[in-house]
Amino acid sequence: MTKDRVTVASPATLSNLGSGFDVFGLALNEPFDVVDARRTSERGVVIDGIEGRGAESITRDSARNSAGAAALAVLEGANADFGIALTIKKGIRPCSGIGSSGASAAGGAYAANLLLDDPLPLEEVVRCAAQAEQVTSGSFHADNVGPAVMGGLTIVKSYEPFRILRMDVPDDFGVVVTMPDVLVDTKEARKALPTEVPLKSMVFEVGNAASLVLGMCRGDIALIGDSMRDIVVEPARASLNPHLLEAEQAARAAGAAGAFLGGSGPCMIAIYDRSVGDGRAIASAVRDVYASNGIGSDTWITHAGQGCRRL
């Protein structure tokens, strides 16, 4: 029987935990998105409403939408005889740092394939919602919508050839997300990237990021926090993301495992064992630093999540 229609939940994702820039990738439980889709007998993508947080801000052309460009490669690269129309719920503020627009392209990209008679498998989905992530960010990269379609954490173990690698998270995982009323825009904090790495930076990174995975593979908390450190990426984003450093000491000294800049920031992201402990001090220590300087903040105390799914 013909699919018509599908409503998808897309999620928050964390990108780069620390050490692993453009290629950790982690999908929460919450916040998320929400994605309608219904099929159409004209071919292509059109949107016809979009609702929730910031959605004023994002734009109706399907072509410059990351959901609307998502749905589009999926449709293109089945050689789908049929169009979609979307609807999309925002359940995640744009310029949050963690992965507003990949959830929509996650989202749309699900969808779609949803929809297909014969889907794509999930690899080619995530290609397909990265390179509508270039849409908006300028950039390929798939650390946001690798675990929001797959869930759990992801790896990119290389962009070319495209290859993602997921694993599941231990149970104990906590996390704590603090968005501060601020916005960053992705495309302006990958301006304030080096273009350059001292090779001693290098090694730094790479023997944090492999310590993340084995922390992941032990379920050791501890490790895998203390392995979220980066000395490349987060100092050079620092300066657009106001008390970021208050903030990790803040969460820490309330137990936090550890603590980095989501994304492209502002998100403040702490990590905490849930066998140890349920996050409300670590939140209420990160909301205390921004409001003692007069910025309102939204906190999620959540955990790993599943990755897209069907409602």
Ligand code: HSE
Given for the second form:
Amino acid sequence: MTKDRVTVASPATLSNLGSGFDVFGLALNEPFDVVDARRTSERGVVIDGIEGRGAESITRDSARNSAGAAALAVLEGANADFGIALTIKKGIRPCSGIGSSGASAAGGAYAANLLLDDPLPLEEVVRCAAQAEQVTSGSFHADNVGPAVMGGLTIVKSYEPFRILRMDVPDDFGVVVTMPDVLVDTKEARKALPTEVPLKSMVFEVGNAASLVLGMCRGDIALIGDSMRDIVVEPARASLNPHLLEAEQAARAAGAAGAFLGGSGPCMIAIYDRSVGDGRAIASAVRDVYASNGIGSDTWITHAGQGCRRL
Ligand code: HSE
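Alright, leaving the form predicted on its own aside, put up the form predicted in complex with the named molecule.
Let us now look at the entire complex, which starts with that chain.
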């Protein structure tokens, strides 16, 4: 039966997870964006409205808006003979490091796909959403939109040809997200990255990335946390993310199994075992680091979650 209207929740996501730059991504239970999509007889995509956190800074030009560009990529990919009007409710502030544009892109693509009579495969929906990431961040990366669409942990096996794999995350995988009152634009944060990596660094990154996946398979949160290390990307972005190292140290001292920079920043992510750890103690230790340096912050004590879901 043809659907005329759908509303979906699309989650925040962790990306990189230490050494998995542009490869690893993980869906969170909260926060999330809500995208409403309505069929229109005229082809193309229009944005009817944007509200919520940071809405005033987001373009309503559908070609440059992440939800709009993603929905259009799905309609074009499916050769649809109708258009879509979108309304976006932001639960995730832009420039956060937990996949704000990715959540909107995934929500736009997923909602558009639900309106199709013959939906595209999920991997193709992810590819359409990643195309929108290219529009907003200047690079085709799927480590936020992948888990936002598919849920759990996703691994971009390769970009060309595009192939993304999904796996489950242990039940007790707890996450403390601390978002300092600092804005980091992904486009700018990518400019800070080195273009070449020493072989020794590559060995370090691959060893940790492989160990992280093994930890996921075994349900070993200590091994996962210990593998969330990166000596290439995070240090290059340190100047954009004040007090990051102190915040990471404070999280570990308060019982976190691992800590890392969320995506391109500024969110600081701490991982803990919910069966033995105390997320509130970690959150408070990290908040204190920022507060003692005059920086306010928001916190979510959350866990791994599913991908886009229809409301
Ligand atoms: N992997 C990307 C980056 C994620 O670190 O630039 C951006 O959210």
